[in-house]
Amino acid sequence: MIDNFKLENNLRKLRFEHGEISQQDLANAVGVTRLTIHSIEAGKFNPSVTLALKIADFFKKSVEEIFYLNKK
């Protein structure tokens, strides 16, 4: 069932990789709050299709090399 799965990321690794850019700078950079930025790095908040395409885009990376599902 799909409910045996988590939606994770690798927001906090890709930040540091990137110049240790904080969350506010990349969430000025995709339009949102530090905060939302915040809760999906914590697994609090699923993104939207379209801020998952910034964010990655951002990064110069797939969606999937952000975002991955993980079985409970």
Contents of the next structure:
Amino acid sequence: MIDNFKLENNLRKLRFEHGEISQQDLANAVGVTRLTIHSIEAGKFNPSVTLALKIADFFKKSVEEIFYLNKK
Amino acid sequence: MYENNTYSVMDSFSGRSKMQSKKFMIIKNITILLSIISFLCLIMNMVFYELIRKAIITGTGVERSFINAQYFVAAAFMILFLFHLAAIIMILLDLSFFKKESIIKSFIFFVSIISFLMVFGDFALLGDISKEYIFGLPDEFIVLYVSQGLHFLFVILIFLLIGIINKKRGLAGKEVVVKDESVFINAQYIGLISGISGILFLISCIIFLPLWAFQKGLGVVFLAIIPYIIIIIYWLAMKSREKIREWYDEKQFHDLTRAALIALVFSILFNTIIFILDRTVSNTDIIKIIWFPLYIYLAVITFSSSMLGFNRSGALRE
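After the form predicted on its own, can we look at the form predicted in complex with the partner chain?
Complete assembly follows, chain above in first position.
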């Protein structure tokens, strides 16, 4: 079965809305490397459920407000 | 919840960062002093080596040359040894303190270990020269001069590194990094450099040395992997303070498993080729000698280049 969906996110926009925090600061807050945050923003890496929940908790938003599926 | 944890971590980082900065500055200043003295010692050693070499060629005053040189050369060896130790410690502290991936610093680390090992090699070479000179000009002089060239290169690279560090001093320790992977990435750069150097050295030995000499000195071929082993041990020593499940974040683990899969496929292909060659080629002496070092270096190149390739997607700054 071909996967027609791509996971996208508003992470970069949220970082700038929350006092322009850097990728490094967000990475420190959720316990991952800066490269992981960069890869998620660039759509090159899909976070695990745990990491997605940690990011949502940090921004005080639901997971669906940050991550969403887009049909290819 | 995360804000409180982050601030307490950042406070402890600030304190640790100041202590690391002080330690780093002390090592850096010691290295600067020893590098200047070492540079002068290397020049002095070259003068003495030429003195001895010319005395051997002319056949006159050889013993006097050895006697005149021995104490100065011995003192120079001590200084070179201490300089290499200080420089290696400085490079390792720099890699973990600045938390930046750098192929230049990885290359300097590689040269530092090889140059350090060659200091012991110089000692052995001079011992051989002192025993063999009666039969004419020993070939060890060629290796000795190449080794001195490497030591000179290393001193110059350390000056370059100190220049880079002084330029970026203001940035040191300012950015708090809770989860760092720069040492691991630098280890992959070192793995790539070690692997390529090892292959080139192996090819040179096959081309320029007779098979019996190559087989006798096969251990030397593995020198190039030592910097990679040392940096991996250093990384493990740093990680030993953490729980194993915290060694990697999820993306690092994802990249690691993919790189390991590629390395596994390579291992199977390589060993299959060696097996077929061993069964089909009549003269397999060279294959029997080189297969293991070739496998080690190609495996390291495969794994390190895969890790760097997968990591590359996150290499750009925001």
